[in-house]
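In the form predicted alone, a lone chain appears below as structure tokens.
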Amino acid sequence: MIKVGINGYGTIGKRVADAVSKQDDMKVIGVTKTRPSWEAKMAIDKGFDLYAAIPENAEKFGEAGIKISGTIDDLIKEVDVIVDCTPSKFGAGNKEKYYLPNTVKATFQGGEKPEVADVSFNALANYEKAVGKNYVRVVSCNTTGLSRALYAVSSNLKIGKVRVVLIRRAADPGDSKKGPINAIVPSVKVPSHHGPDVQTVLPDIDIVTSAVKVPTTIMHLHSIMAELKENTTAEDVIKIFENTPRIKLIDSTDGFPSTAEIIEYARDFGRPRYDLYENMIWRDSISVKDNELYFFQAIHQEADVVPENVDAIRAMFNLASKEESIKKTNKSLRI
């Protein structure tokens, strides 16, 4: 049984904690928060032991009537691995301050630079490279979605240059501090950083990306175009996606004209927090013209990296093969 600590019980951390708690080969020992909050109280209500992420803030929890089990220094001593879900760029500092001195393994999230870890990880694309590693970076939500889809295509077909336009959500639903409210904001630096990030997982993919930010909170949307080096039909690609884990095909004619209906589907399906761990690809958007493949996919930015963190832990401790881990994680999360 692998003992897991979650450093940062926020958007990703609370989802990872729930996912780990559903596994029979790992256990959540505790989670951290930097200060008292409703999320800190929620963690305790769910039965997770709570620790102060900033030791100097420990007294503030008691003053707020929230019982903690110690600080991150105490949690580190009790676990085999830490899942670092702190805000972007904090993970590298945590590694130097806490993880390395205590020789504890750790996974990091996509907001960290690749250099923070031994490998950038996507379960479908490069699970084997994380086996036995001490530090693994689970790539961002957008990179996770792109890596899954492009691995599926490139491992079955010969492809050339890939071009992607990312229509990015402005903020997560619970974040009231970010915008835009009534604007479309282009990332004027082209290519955007997403392409090089995909190459940390799939180095042989020739990919160029651009991105815009739009005033929505529920999902990202990707418009993907890939050059094909062999005769292929849309039906061939559909079959590939149908046989790829963590990819779900939907049709606009079934009542999925937008991301709003996809989220409503997740609510009706009974997913916690309406989480969608899968790439949602419009089947009727998949087309091939003049040896170029086109399709749209929607990515739930709060959830698609969650199963990847679970699989990363299994790889780091060599608990299961890629196929075994993905199957096990998918079953536990109803993917």
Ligand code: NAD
Given for the second form:
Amino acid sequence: MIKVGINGYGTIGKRVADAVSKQDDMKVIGVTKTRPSWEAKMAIDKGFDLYAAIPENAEKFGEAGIKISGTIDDLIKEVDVIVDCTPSKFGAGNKEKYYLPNTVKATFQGGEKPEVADVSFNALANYEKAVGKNYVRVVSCNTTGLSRALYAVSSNLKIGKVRVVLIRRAADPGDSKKGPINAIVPSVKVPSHHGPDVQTVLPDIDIVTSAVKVPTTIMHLHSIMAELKENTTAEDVIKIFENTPRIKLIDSTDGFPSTAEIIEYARDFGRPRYDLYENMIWRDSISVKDNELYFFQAIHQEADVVPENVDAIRAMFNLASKEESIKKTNKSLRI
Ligand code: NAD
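So the form predicted alone is up there; where is the form predicted together with the ligand?
Full assembly next; the chain just shown is listed first.
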């Protein structure tokens, strides 16, 4: 049983904590928060042992009536691996301060630079590269979605240039830091960082991305265009996606004209926090024109990296093959 600590119980951390709790080969030893808050109380209510992420803040928890089991220094001594879910760019410092000196393995998230880890990870695309590694970076929500779809296409078909336009959610639903919004913000520098990030997982893909932020919180949307180097029909591509794990095909004509209906479906489906771990690809958007493949996919940014963190842990401890791990994680999360 692999002992897991979650450093940073926020949007991603709380989801990974719940997902790890559902596995039979790993368990959550504790989670960290920087200061007392309703999320800290919620962690305890859910049965997780809470630790202070910033040791100097430990007393503040007691003052707020929240019982902690120690600080990050204590948690680190009890675990085999830390899932670092702290905000972007904090993970690298945590590695130097806590994980390296205590020889504890760690997974990092997509907000970290690739250099923080031995490998940038997506279970479907490069599970084997993480086997036995100490530091693994689970790529961002957008890169995870793109890596899955492009791995599926490129491992079945000869493709050339890939071009993607990302329409990005401006903030997460639970985040008010970015304030009321009324704007569309282009990432004026092309390529956006997403293309090079996909190449950390799939180095042979010739990809250029541009990105735009829009005033929505629920999902990202990708418009993907790929040059085809062999005779291919839309039906061929549909079959590939039908046989790829963590990809779900939907139809606009079946009541899914937009991301709003997808999230309504997710609410009705009843996973925790309406999480959609899969790429939601519009089947009726998949088309081939003049040797070029086109399709749209929607990505639930808060959720798609969650099963990837579970698989990353299995790979790091060589607990299962890629296929076994994906299957096991999917079953436990009702994917
Ligand atoms: P978040 O702000 O929701 O949560 C971060 C958590 O870390 C909070 O609980 C915060 O209290 C805690 N924290 C802050 N400083 C800390 C410190 N010094 N030590 C320990 N904990 C600290 O952030 P998030 O959205 O969960 O993002 C975490 C990582 O996941 C980032 O790298 C981000 O880029 C990546 N990611 C985010 C999303 C998304 O859509 N939210 C999707 C994929 C990947």
